[in-house]
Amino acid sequence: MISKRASKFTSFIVMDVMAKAEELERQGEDVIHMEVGEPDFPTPKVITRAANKALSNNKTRYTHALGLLELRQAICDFYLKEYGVGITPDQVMISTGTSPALLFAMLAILDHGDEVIISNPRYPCYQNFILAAGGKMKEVKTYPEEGFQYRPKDIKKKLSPRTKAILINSPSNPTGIVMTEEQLQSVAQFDKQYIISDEIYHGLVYKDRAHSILEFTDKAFVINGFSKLYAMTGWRLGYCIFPAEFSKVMQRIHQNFMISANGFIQWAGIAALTKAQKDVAKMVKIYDERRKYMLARLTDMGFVIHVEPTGAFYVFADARRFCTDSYKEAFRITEEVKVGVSPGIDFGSGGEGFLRFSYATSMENIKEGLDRLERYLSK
């Protein structure tokens, strides 16, 4: 019998859309993928060379449960250089992607029935990590005209003695919005709770810069990794930064559930942090060109962009002029015009009526996909 807990896990609808798109492709259809958030660039050669070298040198054994000391130190150096915050290697855990890192952070702080505050809309998998750790989510409604950012007064209303954490994501999936210093400070003021900050899209910012929550509080768990910025989704390499008192427990959790991340891939992570800056700069420049083009085209079609997205690689477009059921509309667009898009309802009830478009695909694909969409809407 399937457990009650597993039965409560919600579907990640964007993956269902992608499955439908792939089914159409197997039937010979030409599908434009704007539903998934996966870089279309190859992993920079400086990174793959480092992995190949590590393999040639037989770097294929277990590492320390927290990860290679060299990689953890490189992450400390990176956060000091980028954000001016000092952390030590014993505050860093390397894992196989950011998803396990987020789950293990939840396991470290949540007892059964404890609460985590999350925004609505938000990345759809968050609630399942909370559920898996025995916790409960407390939703805070956010508003499109404010870039779907928390209002501190609304957080305050949701706080209770069982509230253990507030979860933030900047740059955001699905909105592409980057939190300002003031917005981060407004969340960090709730210092009786931990802040869990998903910073996986850091570096993919096209105006100003992203700030880490660690600039404003040390009572934080930071989730970050290599998938998005370095085009390393399939490598599965992420990390968690945590308060020093959690070092031993994070080590024990990782020992039991993962043992360690892949050794040779960790050496590739060091190369990414220290040698891939030029490659990243080229990718960011191209993403920005795509971003500007997509924003202009969607606006011309009649979609409403309430706040300009300046990070990640998504546009969360208000499609309420065209539809009231984003789930049906996303699948209809995928099936009728062969353009994969993500339904806003996937990200919570506050996303209903919106569609998420990813520009992590070529400009050629974006132009063709938006041309198809425009013809579809004109009908």
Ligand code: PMP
The other form holds:
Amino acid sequence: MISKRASKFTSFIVMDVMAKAEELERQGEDVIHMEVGEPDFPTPKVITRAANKALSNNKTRYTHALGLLELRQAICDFYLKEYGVGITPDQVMISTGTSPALLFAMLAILDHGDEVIISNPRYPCYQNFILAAGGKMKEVKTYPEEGFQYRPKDIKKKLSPRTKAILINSPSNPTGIVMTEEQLQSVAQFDKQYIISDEIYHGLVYKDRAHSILEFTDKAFVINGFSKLYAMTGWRLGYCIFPAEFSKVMQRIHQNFMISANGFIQWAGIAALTKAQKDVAKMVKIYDERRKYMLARLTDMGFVIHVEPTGAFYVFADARRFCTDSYKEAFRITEEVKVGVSPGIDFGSGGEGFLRFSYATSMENIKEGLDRLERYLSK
Ligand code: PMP
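Form predicted in complex with the named molecule structure, per the form predicted on its own context:
Next comes the full complex, this chain leading.
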């Protein structure tokens, strides 16, 4: 029998849309994928070379449970250089992607029935990490005109003695919005709770810069990884930065559940952090061109973009003029015009009536996909 907990895990609808799109492709259809949140670029050569070298040098064993000291040190150097924050390697745990890092952070701070504040809309998997660790999500409604940012007074209303953490994600999936210093500060003021800050889209920012939560508070768990910025989704490499008092417990959790992250891939991670700046700059420039093009086209078609998205690779477009049921609409668009898009409802009830478009695909595909969508909408 399936456990009560497991049966409560919600599905990640984006993956269901992608499965539908792939089914159409198997039938010979040409589908444009704007549903997926995965870089279309190959992993930079400096990174693959480092992995090959590590393999040739037999770096094929378990590493320290928290990860290679050299990689943890490179992460500390990176956070110092980028954000001016001092952390030490015993505050870093390397895992196989940010996803397990987030799960282990939840395991480290939640007891059964503890609560975590999340925004509505947000990345759909968050609620399931909380559930897996025995916690409960407390949703805070956010508003499109405010870039879907928390109103601190609404966070306050949801706080209870059981609230252990407040989750933030900037640049955000699905909205592409980057939190300002003031917004980060207004969340960091909640000093009885931990702030869990998902910084996986850091670096993919097209105006100003993203700030780390660690610039505002030490009482934070930072989740970050290599999937997006370095086009390394399939490598599975990510990390968690935590307050020093969690060092032993994070080590124990990782020892038991993962033993360690993949050895040779961690060496590639060092190359990503220290040698891939030029490759990243090229990708960022291309994403920005696509972003501008997509924003202009969607606006022309009648979608409403309430606040300009300046990070990640998503546009969360208000489609309420055309649709009330984003789930049905996303599948209809995928099936009828062969353009994969993500339904806003996947990200919570606050995303209903919205569609998420990813520009992590070539300009050629974006043009063709938006042409198809325009023809569909004009009918
Ligand atoms: N957080 C956010 C906001 C994401 O969009 C994703 C990937 N879709 C992840 C975490 C997980 O990334 P990974 O496990 O590949 O590091």
